[in-house]
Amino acid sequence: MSKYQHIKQSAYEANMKLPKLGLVLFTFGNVSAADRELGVFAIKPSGVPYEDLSPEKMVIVDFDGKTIEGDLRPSSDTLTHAVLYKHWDHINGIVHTHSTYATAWAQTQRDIPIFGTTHADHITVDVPCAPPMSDEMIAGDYEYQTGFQIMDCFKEKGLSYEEVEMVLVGNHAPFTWGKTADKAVYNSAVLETVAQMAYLTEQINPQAPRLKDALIKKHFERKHGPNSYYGQ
C-alpha cells in the first residue's frame, strides 16, 4: 500500500462529497489534501467525471507542483494548491469550484457584503474578491500566479488566511481552504450559501444596509470565542 494512502482517501472522499453537494458541475472542480510531515498532496486528476474517480486515481504532488506519484495528470489548478500550502503552514485542505452564486460574485469582481448572521457565524468580514491579475501574470505561469494573486489580496485587505478560509478570484471563482480537506469542502459549501443569501438580498433591497458589528461580534463568537456556546 501507498505511504500516501491516507491522503489520496481524504482527497478521494473530500472530492466526491462536491457534486452531492451540487458545488460542482461535469468536472468542474478539485479539492486536493495535504500530508506536511511528507511535503506532499493529493490531488483530483485532471480532467476525470468524478463518477470515475477512485482513491487510487488521486494524484500526489510536492509544495513546489512537481508529481511525486500517479500515472494520471493532476488537475490543472495544480500549481495554485502547491503555491498556497508552500506559503500558509496551517491549512491542509484546499477547494476549488465553480459553484454558481459564488461564481457569480466572482464575475463581478465585488467582496460579498456581511449582511446577515449566516455569513457572521463563519467570518466577520466580506467574501474578498482578489482582482483581476496583471496581463504580464496571465501570460505567464498563469495558475502559479493566481496563487500569488490570492495571497496579494489578503496582504492588501490585511486578512489572515486561518480567520478568512475563503476567496473569491476575480472573474474566475471561488477557493477555500481549512485544516482538512473536510473543513475545505465544508467552507466551499457555506460560501456558495452565503453567495446565494447576497444575491437574494440585493434583489429584495438593492439598499440593504450591512450587518451591525455587535451582531457580527455576537454570532461570530457564539460558535469561535473563549465562551462559545453553539454545538455540543
The other form holds:
Number of protein chains: 4
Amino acid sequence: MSKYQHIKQSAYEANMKLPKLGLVLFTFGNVSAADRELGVFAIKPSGVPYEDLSPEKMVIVDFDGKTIEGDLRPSSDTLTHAVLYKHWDHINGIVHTHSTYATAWAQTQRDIPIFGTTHADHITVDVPCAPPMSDEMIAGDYEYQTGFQIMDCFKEKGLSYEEVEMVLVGNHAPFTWGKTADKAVYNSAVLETVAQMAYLTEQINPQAPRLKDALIKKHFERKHGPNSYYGQ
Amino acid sequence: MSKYQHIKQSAYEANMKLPKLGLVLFTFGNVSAADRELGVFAIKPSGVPYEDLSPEKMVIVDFDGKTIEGDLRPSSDTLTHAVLYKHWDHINGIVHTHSTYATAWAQTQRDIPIFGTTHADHITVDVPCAPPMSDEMIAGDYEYQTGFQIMDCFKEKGLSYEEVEMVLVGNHAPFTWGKTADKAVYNSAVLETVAQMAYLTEQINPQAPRLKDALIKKHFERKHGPNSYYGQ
Amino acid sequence: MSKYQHIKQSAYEANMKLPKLGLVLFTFGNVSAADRELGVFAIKPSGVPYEDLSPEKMVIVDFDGKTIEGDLRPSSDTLTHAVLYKHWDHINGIVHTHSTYATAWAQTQRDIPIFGTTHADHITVDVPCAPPMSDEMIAGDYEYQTGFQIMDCFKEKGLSYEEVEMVLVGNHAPFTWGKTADKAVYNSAVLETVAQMAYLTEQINPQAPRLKDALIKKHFERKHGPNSYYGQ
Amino acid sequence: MSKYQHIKQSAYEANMKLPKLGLVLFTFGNVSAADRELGVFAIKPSGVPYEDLSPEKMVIVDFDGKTIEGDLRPSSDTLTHAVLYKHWDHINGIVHTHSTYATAWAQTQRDIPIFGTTHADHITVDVPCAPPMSDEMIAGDYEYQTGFQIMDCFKEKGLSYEEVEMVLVGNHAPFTWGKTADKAVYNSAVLETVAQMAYLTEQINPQAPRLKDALIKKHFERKHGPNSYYGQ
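Having looked at the form predicted on its own, could you now put up the form predicted together with a further copy of the same chain?
The complete assembly is shown below, putting the previous chain first.
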C-alpha cells in the first residue's frame, strides 16, 4: 500500500463531497489534502468525472508541483495548490470550485460585503476578491501565478490566511482552504451560501448597511478563539 | 428511561425536518420542544451534524437556561429559547435557522411586506424585523439579550406572539415558534417561502401594493379563529 | 366500490404530482377531476398532507358545491372549482397551487407578458391576471366569488377558457384547468416555468420586446389546431 | 437488429441525460446522434415523455429530413437538426432545450457577455443570439429556416461552428452541438450555467467588465488546441 494512502483517502472523500453539496458541474472543481511531514499533497486527477474517482486515482504532488506518484495527470490547478501549501504553513487542505454565486461575485470583481451573522460566524471581513493578474503574469506560468495573486491580495489587504480561509480570484472563481481538506470543503459551501445571501440582500435593499463591528466581533468569537462556546 | 423522553423525541424529529425542508446548511439551525409542567425544554446539542443526531443526544434545559440532563453542550442559542419560553407562556416549540431568503431579509433590516394570501393565510401583518441590539447588549449576555430584543420588538409594534409566530432578528436570521415544535418548523418553512415570494414580487414590480385589509382578514379567518373552515 | 372510483383515482394521482413537480409546500394546492355525466367532481380533502392521501380520501362534490360522498371536508377552494365546472362545460380538471414564481406575478397584479416560444407553445396571449375582487365580494361567499372573478376577467379580456387554460388571481395565486386533471397539472407546471422565464427576461433586459405575432401564431399552431404536428 | 442501433443507443442515452441535468421540463427538448457514413441521424420522437423512451423508439432521419426508419413521428425540430448536419460536416450530435436561464437570455435577444473563465474555458466569444427570423421565413418552412437562421448568424458574426458549439435563437431557446451527442449535451449544461452566472453578474454589478483578452486566450488554450493541458 502506498505510504500516501491516508491523504489519497482524505482527498478522495473531500472531492466526493463537492457534487453532493451542489458546488460543481461536471469536473469544475478539485480538492487536495496535504501531509506536511512528507511534504506532499494528494489532488484530483484532471478532467476525471466524480463518479469515476477512487482513492487510487488521486495524484501525489510535492510543494513545487512535481508529481511524485500516480498514473494520471493532476488537476490543471495543481500549481496554485502547490504555491499556497509552500508559503502558508498551517493549511492542509485546499478547494477550488466554480460554484454559481461565488463565481458570479468573482466575475464582478467585488469583495462580498459582510451583511450578517452567517458571514461573521466565519470571517470578520468582506470576502476578498483578488484583482485579475497582469497580462504578463497570465502569459507566464498561469496557475503558479494564481497562487501569488492570492497571496499578494492578502498582503495588500493585511489579511491572515489563518483567519480568512477563502478568496475570490477576480473574473475566475473561488479558492478556500483550511486545517483539513474537510474544513476547506466546508468553507466552500459556507462561501457559496454567504455569496447568495449577499446577492439577495443587495437586491432587496441596495442601501443595506454592513454589519456593525460589535456584532462581527461577537459572532466570530462565539465560534473562534479562547472564549468560543459553539460546538462540543 | 428519561422522564424527558417525549420532548427529546419531539425535538429530535423536529430537528430532522430542517435539512429535509432545505432550511439549513450543515448545523446552522436548531429546534427545541418544551414541557410546561416539567418546566424544561429539549434542544439540539451545539454543532452536531444532523446525520449524527439521535433523541438521546438532545439536551434538557430549564427556562433559566440551566442544563438539567445531557452529556453534550446545548445549542449556542439556548438562552434565547429559554427567555422566550419563560416569558411567553403558550409556546412549546421554537426554531432558529439561517434559511436563505428569510436571512437575506433580516440582513436588510426590513419587515417583509404582506403582498398576498400565502402570507395572510398565516399572519395579518408584515413579518416584523427586530432592529440590531445596542453594542452594550451585544457585549453582555448576547443570546439572553436576543430573547429580549425579540420581545421588545413585539411590544413596540403591539404584536401578539400567539398571532404572529415568526420574527427576523436584524442582521442575523429568523426565529419562529408555535404550540408544538412541529408547528414551529412549519412556520419556518412558511416564512422562507413568503420571504422568497416577497423578494420576487418587489423585483417584478417595485411599486407592488400591499394586500388590502379585506383580503388579509378573509384569508386569515379561513384558517384561524371560531369561523375557520380550513383543514379537518 | 364507489361509482365515483375512477375520478377519485384520477384526482388522487393528479394531486400526487404537485409535490413531485415542486409546485406545492405542505398542503398549499389542490386538484379536482370531474365526471360530466354524473355531474360531480372528486377533490382533495382540506389540509391533509400529500403523504397521507389515498384515492378513498378524495371528496365527491356536485357542481353547486354540495358534498355527495366522503367523510372528510373538501378543499377550502371547492366552491371555486364548482363554479368553474358549472359554467365552463368543456373542462374536466382544475388545479390551484401557490407555486413560487406564478404567485409572485399574481402578487404584482400584472399579466405575464408573452416573451418567447415556451409561452407561445401553450397560449397566444399574456397570462391574464384577474384584479383583486371588491371588498363586498370578499366579505360574501369568497371562494364562490373567486370563480366569478376568474370568469369576469376572461369576459373583459375576450378570452376563451378553452384556448387559455390558466389565470392568475390578483394578490392570491394561479388556477389552471384542462380537458383532464392531468392536463390541468401539466398547465400548472408550464405556467410556473413561463413565470420564472418572464421574471428573468425582465431582469436581464427591462426593455425586452413581446414576441412578435408571426412567431406566436406559428408556435401555437405547431401544437394546436388542424395543422398541428407536435406529438404522436 | 437495425443497422442504426448504435446511433439509436447514443441518441437514447444522450436524451436521458437532459432531465437528469435539470435541462428540460416534460418533453421540452431533444437530442440527435448522427452517423456520417450512413448519412442519417437518430432523434427523439415528438412529444414522448422521457420516462417512456427506449433506444427502439428513436427515429432515423436523413440529412434532408426524410424519415428512414421508425414507427413514431420524429421531433418537431427535426428539420433544424437536418439542416445543421447537412451544412456543418464535423458535428455528430445536436441538442435543443428550453433550459431556464439560457431561454431567458434568448428571450431578451441579447448575446451572453463573456464575464469569466467558466465561459472562456469553452468559448472565446459572447454566446451569440440569432435575431428572430422574418415573418416570411416563419410562415414558410419554419424549422428548416431555423437552421439557416443559425448559420446566417454565424456567418454574419464570423464565427466557426467548430469553435463555438452553442447558439441562442432569439425569442426561442438554445441549440448546442458537438463531435458527439454526449458533447452536445455537455455543452447544453455548460451554457445553462454560464447563462445563470452572467445573469447574476449583471445583477450584482451592472458595470461588470468583459473578461480581458489575455484571460480569454489563456483559459481557452488550457482546454483546447495543441498546447492544452486539461484532462487526461
